[in-house]
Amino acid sequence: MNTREEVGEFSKLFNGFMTLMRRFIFKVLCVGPIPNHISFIMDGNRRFAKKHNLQDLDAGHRAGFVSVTHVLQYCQEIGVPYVTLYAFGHDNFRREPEEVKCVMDLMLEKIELTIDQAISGNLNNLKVIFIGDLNMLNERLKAAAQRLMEVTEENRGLMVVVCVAYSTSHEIVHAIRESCVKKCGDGDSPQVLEVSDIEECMYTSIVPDPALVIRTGGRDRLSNFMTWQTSKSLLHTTVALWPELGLWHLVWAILKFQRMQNYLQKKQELD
């Protein structure tokens, strides 16, 4: 056996074991309540490209991509049924024209590669959704994410919500305006809304709540991001850049909303 064979033989062992060992430690996490609902703040993809010279303009990005491949499939094996992510906020639009063309190719890339892995089988306990004002993307990459939720619309599993041009302040906008035409129409009588009507227009309407907010980078921040939803939920920092966040950055997040367990279901019996 060559030295080439020995390390491919090694790496399989070592790959078995890691495997078992995250199992047995996802057994025991299942002991404790599971949060139903995890949304990710993703932050941290630049100053990680800085942090390690990494000078192509869509490197930190391309290693956050790697992250969301890792955080799914943690996800999957713990039987969390419901993931957002906060891909593309709708004020990142205001960045450089370049960086924001570089992540928009960067997401059509992983986008296609995603629908080529459903159509083949290989997806069929993955659901991905986008959401956010998805006009704002090119058409090539709007009809990306359309087709992508074509191919994964009948899965069942884990839900992804891909929050993409998304901005709590437009939300809420877009789903007063939407719940007016609704409950108005064209009737001239007035009409009241109710905050169940504009809940029900809301584009994060087709998943409950987050229990656990997981925000990378250090920052304890919202960044508008689903601060309609998030009253009752707990938001957990972690100073890991967003490409950094690995195995126990999450079980030490998910031990942290176990121990606020009573804290949490006092708080939702008082609301």
The other form holds:
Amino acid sequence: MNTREEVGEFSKLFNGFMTLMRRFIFKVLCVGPIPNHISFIMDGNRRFAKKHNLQDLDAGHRAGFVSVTHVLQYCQEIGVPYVTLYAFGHDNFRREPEEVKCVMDLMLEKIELTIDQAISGNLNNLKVIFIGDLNMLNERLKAAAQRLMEVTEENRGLMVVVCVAYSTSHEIVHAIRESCVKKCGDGDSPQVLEVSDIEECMYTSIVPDPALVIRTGGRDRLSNFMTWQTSKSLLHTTVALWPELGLWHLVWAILKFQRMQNYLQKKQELD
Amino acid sequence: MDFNDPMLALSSWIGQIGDFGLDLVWRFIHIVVTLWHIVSGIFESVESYAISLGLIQKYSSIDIEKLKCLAVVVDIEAARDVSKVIELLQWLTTIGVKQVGLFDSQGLLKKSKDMILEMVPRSVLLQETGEKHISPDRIALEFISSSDNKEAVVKAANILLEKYLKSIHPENGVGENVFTESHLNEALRVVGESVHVPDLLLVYGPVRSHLGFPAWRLRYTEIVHMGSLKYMRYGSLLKAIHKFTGVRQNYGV
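Show the same protein again, this time as the form predicted in complex with the partner chain rather than the form predicted alone.
Starting with the chain above, the whole complex follows.
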């Protein structure tokens, strides 16, 4: 065997060993309660690019996408049923036009890649849903997102909700508008809105409230993300930037969730 | 047939031993995590004590003008001990905070509003003075509970529904667009709710969670977990406020 083949063999063995270790860690983690729904605020892509002197405008976001694939794989292996990713906020449209275009083009590229993977059966039964004000996206991106949702509609594995052009304030206003129009159309019922009427019309009505919210990048705010749905969620911040988020950060967050589970459950019962 | 039964029993037995082993490892990991939290808590206490004594230079002056509105979320159990809440407010008055929103999900602090206003020197109720009219030597207090969260938004939504119904054209059945953020802000004010967004939210309780603080007001608020109200420390409070004054908000841009 020559050196290249030896290195290749060693690499394969090492990867196999790391996969076994990871599966063992997850088996141990699963002895305790696992969050039903984890939301990720994926902050830090631009700082990652700056930190590593990456010149391209989308370099940090490309690194961020790699992190997305790892995190989804880990969540699937752990057995988390729902994951939400805060990919692009309503307020992010106020960034420089070149940067916004770059991010939109990157999203299109990755969605098209994911569609190919879904069609060829390499998506591990993932179901992908896009939520937010999708009318703010360009036609091609909107069509690609719609296509990915159609192609993965029958999948019954991990549900991945991607928030694009999303903000809580927009979601609440949108839900109020939709519920008002619905009430007007329904002549039989009383013309009074309830909390359930509004919650039914929210973008996030398709998933339960998150049990755990993980924000990368070291910031302590929710940045207009799911403030309505997170009253009983554990909010966890890590200083690691999103492309740096690894296995141990996720394990640490889940361990923290498991320590607080009794309190969170008691709070849920009280409310 | 006979060979399968002992094999099944053996594999079940091995499975049970495996599960027991995993359980032991899980418990061991949680013991280590708990020990880490205890040690980290001790370091935080020592640091907090040093800050209170003025031994750490950088916390000796805080640019309090940056903190226009502070909110404090208190766990239900902690909210029953009003004396600790009063002590916290007295500390905040000393630091120079001008406006504080106090939240607990069940409204226990709302019920103790009169006692708190009496016991905290120079305190006034925010609703009476309005945000723009707080004297420099006063601290304005606001009492918030879960009824100011989703229920308040629903009340405001019903005002918008009424407006929408009144504006429906008989020809096309379409009403005026009364569904914007500014319309909702206005409707919330009509139902008596504040729409002011706190700059900083301090959570006193076992868990870092906003526990149902009004969602409409929480958009860009920095949320800091302070631990238990029973064991609150002045130094930790100073540190949290100082850290906030160094934060740079980009509001998504």
